[in-house]
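There is one chain below, alone, in structure tokens, taken in the form predicted alone.
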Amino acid sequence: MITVLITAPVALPVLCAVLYGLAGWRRPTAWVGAGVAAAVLACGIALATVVSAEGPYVALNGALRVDAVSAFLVIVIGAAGLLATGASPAFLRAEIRAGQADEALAARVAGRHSLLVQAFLAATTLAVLAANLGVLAVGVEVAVIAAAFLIVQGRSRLAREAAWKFLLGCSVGMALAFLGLVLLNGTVGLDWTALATNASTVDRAVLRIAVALLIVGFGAVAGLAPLHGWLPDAHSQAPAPVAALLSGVLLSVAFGAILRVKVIADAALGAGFTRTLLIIMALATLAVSASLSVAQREYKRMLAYAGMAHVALLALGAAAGSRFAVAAVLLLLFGHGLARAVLFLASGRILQLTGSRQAADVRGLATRDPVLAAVVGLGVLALLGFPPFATFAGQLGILRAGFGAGVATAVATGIALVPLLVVNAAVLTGAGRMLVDTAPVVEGPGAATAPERTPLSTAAALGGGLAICAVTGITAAGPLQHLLSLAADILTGTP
């Protein structure tokens, strides 16, 4: 039984991918890619109980294992790709009649984007999933391969342009963790636990610039300075459930390898390498975040730079290192991941209403599409940190945590908060004149074909996104808590 559990999430996505290749995108098709995605949600749920009754972990031929860390991020990966993958059908064919007059390429794009989002998936399992440093970065880059696929199909120069700038910034951070895999490779090996046993054996100069390449490399994909130029671009580009998995799945894995490696690292060099690395980082989105979200005019650029700011705060919790901030930070990952999601989903919605990326040609929703206005109104309270969501208990611990760590995180954390609140500010007044404000608005083209109501497949998706990370921060006690205890042992080397 464990057996499928642990290569269940990796061969379903490949075969449904298979799938789509043969039989194309069509009414008997449209619905299995979300199945698959449930199938994967549903394993990570059940791998998480079998490590929380049997751990530390279970390995299966060296090749792929599971522990806490894995089944939870198995569990992010599923919820973000339900989303995505439900209000994927919607959304497809609105693209397909908005391009009628070639029907037949559109549902031939329809196909391609069905069969890529589930070779992403199946990557990104694989990646949380692999028993090996080398096979989980092989899993990120496959993953980065097929997004920036997904990204041009916008068919736009500057849907080019963004894909391009996705592949070239993440294949440079890529690039440069391989060349630390190379280092490491070559003393211990790249086994989890071997690295995490002979770590210590290593000369120390060599693992920190080892260690340093894999965390800046791991860090562009996650969207962190200095190598995060390709994030607000690709975000804006790219179709909304493409944006959908960029945020909650791409960044959710690769801030997991960061913190699988930041543990190896501590280990061997103490806690104050990573931990003056990751302030850096941190503190660098975060100047970057909020100078350029104030004057920002393109909602989905917009909440792109929130999200590299919440990024960055999960760097900061990610450097704080005690058990309570990495679960706190565990938390926040899902709840932001889901956050995110829900909303560059329902940016996608507005896209097709208004036809404009603009802001400021998007007025009124809440009078135009209330379901929608209503998602866009929890979803922005949701992404800043509100009550009851998942997101407010994981920010709240992160800053006590940072505030309790010592005095070089004490003061990382304190001047935080500033950008922090500008950017969260920035985003509260642009989606308050989305929702509220009535002035007149100039449709762009493509408008017109949009339905006037949001289909119930994409509110469910939406809504049911919310109602996770709502009941997620509500019950965080109980099985929840147990599993990101278990975690956050194994990310902070506690026996």
Contents of the next structure:
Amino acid sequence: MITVLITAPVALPVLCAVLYGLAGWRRPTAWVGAGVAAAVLACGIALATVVSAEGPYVALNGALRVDAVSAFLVIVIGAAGLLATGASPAFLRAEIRAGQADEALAARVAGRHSLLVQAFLAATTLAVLAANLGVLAVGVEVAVIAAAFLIVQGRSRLAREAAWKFLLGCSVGMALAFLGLVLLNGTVGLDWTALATNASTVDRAVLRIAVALLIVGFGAVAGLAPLHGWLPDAHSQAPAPVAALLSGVLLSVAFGAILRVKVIADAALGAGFTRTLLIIMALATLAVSASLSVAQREYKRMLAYAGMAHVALLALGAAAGSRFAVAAVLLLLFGHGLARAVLFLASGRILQLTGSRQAADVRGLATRDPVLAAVVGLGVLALLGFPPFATFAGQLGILRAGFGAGVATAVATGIALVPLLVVNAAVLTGAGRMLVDTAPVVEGPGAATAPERTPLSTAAALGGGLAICAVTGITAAGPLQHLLSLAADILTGTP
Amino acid sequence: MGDAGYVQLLDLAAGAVLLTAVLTLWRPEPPAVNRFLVLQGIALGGLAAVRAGHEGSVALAGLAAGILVLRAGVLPYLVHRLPVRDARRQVGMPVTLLAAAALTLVAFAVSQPVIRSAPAPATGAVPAGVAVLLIGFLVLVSVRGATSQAVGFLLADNGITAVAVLTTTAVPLLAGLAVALDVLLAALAWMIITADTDPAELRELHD
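Output block for the form predicted together with its partner chain, input the form predicted alone:
Let's see the whole complex now, leading with the same chain.
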């Protein structure tokens, strides 16, 4: 039974991708993708229950391994995947309606989109459930390739440029990570548990190089400086469900890989090496995101920079490194993943309504589409870390742990607060204008516009995402606490 | 094969891998660059073959054959098929060659821990692989055009494969990693082939 639970999150999206390949995107298959994402989420919850009670399991001759960390990450993938695939049918229908001239072509594009989304989900679940770091890297790589083809499906020049930058940036990152794996692969092999327990047998100097390559390499996919250049372009040009997947799933999976590598490094090198590396990367990322978000005029790019700032905060939390800090990092990973996914999906809807990516063109959303405006408002509050959302407890936990983890981390956390506040202020100001500023008055006959209604399925997906984020925040001390504390034990090497 | 002969052949093959990388900096435009890539693939296959001959390893011999087919055949052919719109250098050749020399020195410096951890003729040649990786990144940033960027990535990929061939004890893993990087290259190539304009030349997205 447990083998079925471990293999299902990989196998179900693969089968669903085959289904979309054969049957295409049509009325009977439109909701299958969302069903599969829901099944992945259910498997994640079931796996979390099992490993919380009985400890880690392996399946398929040790190829797949589930512990509290991987079960948690499957839940993250399932939740963000459910949001993206739940909002996809309405999004794709709107896109097909917009391109009425060639409906058959639009339906083919929708079929390919659904196939690639399922391939992306399968690759990311494989990455988090793989026992071997090599398989993890291959999973991330396949997800990157699927995402690149998803970004380019719009076929516009801008989408092509964004997809090229994304693929090239992540390819360089993955090449560095693969070199790290080559160096790490000594007598122990690349099995994560074996490496974590026998890390001290690897030559320290070689391990330092390998760990630096792996963290910078996976950091490229997570959007951390110095290889972060792809992130704002890819997020702004990707179709809304794809941006939601990039932000909610890919960033989380790549950051999960960094946390796994950190365990191996800390066991042999002490916490100082990865702490310094992560602090430098976090501060550089925050500096970039703060400086570029201040004058940002496109709302999707603004969200992308906010996402970068939050990944940097996760890196700071990981640098602090205590059990408490790591539990807060995981909670924030989940909360921010959901909040960003909700906001990217909402921004896709705004783009369909207004036809503009510029924040200045979107005024008075609260009167034009109150439901969408409410979702954006609440989503921004969740993103910025207001209670009752999970991001509140997560951010507070990271900052508390940061200030209590020695002078270097405390100073870095203090410095980080400035760019973080700048990014948050920029997001809040931009969102405020979009929601409540009066729309430009256009006079004359035919200028009146009726309020638009967000499709019920989209509203349900977005509202559901925010509800999960809030419930997780409220019950972080409840059912999730045991799972988070087990995961923190694993990620801090606590026996 | 005697030990002295083995070391000489190994160093010759590693040197050829590095030399062909420097040559791509000298002539980054097709058809010259394609010839250099083929030669580099042959040298890389030779590197694995020398190790296979010395250690009597069938797995390494198989790997050498695989590398030869992929890196001296399939991938250079793929690069040959890519549309070339522009392969101009962003910086002059003397500066690029000086940068390559500096990167080679850096490669020797950063590879010292690897050599010290397992002193052997094979690990002694690791700096050549690391230098090829760094030169690949140099091509990536110093030559215009998506096709040249793909060439840079292939060089980096070859550099990583060289390091892996020289250090590995687990051949299946190495083969898997090498193929995984090739898939990325194929995805990059697909992006170039299906685009009507060079994706690397687009400069509309920026802040």
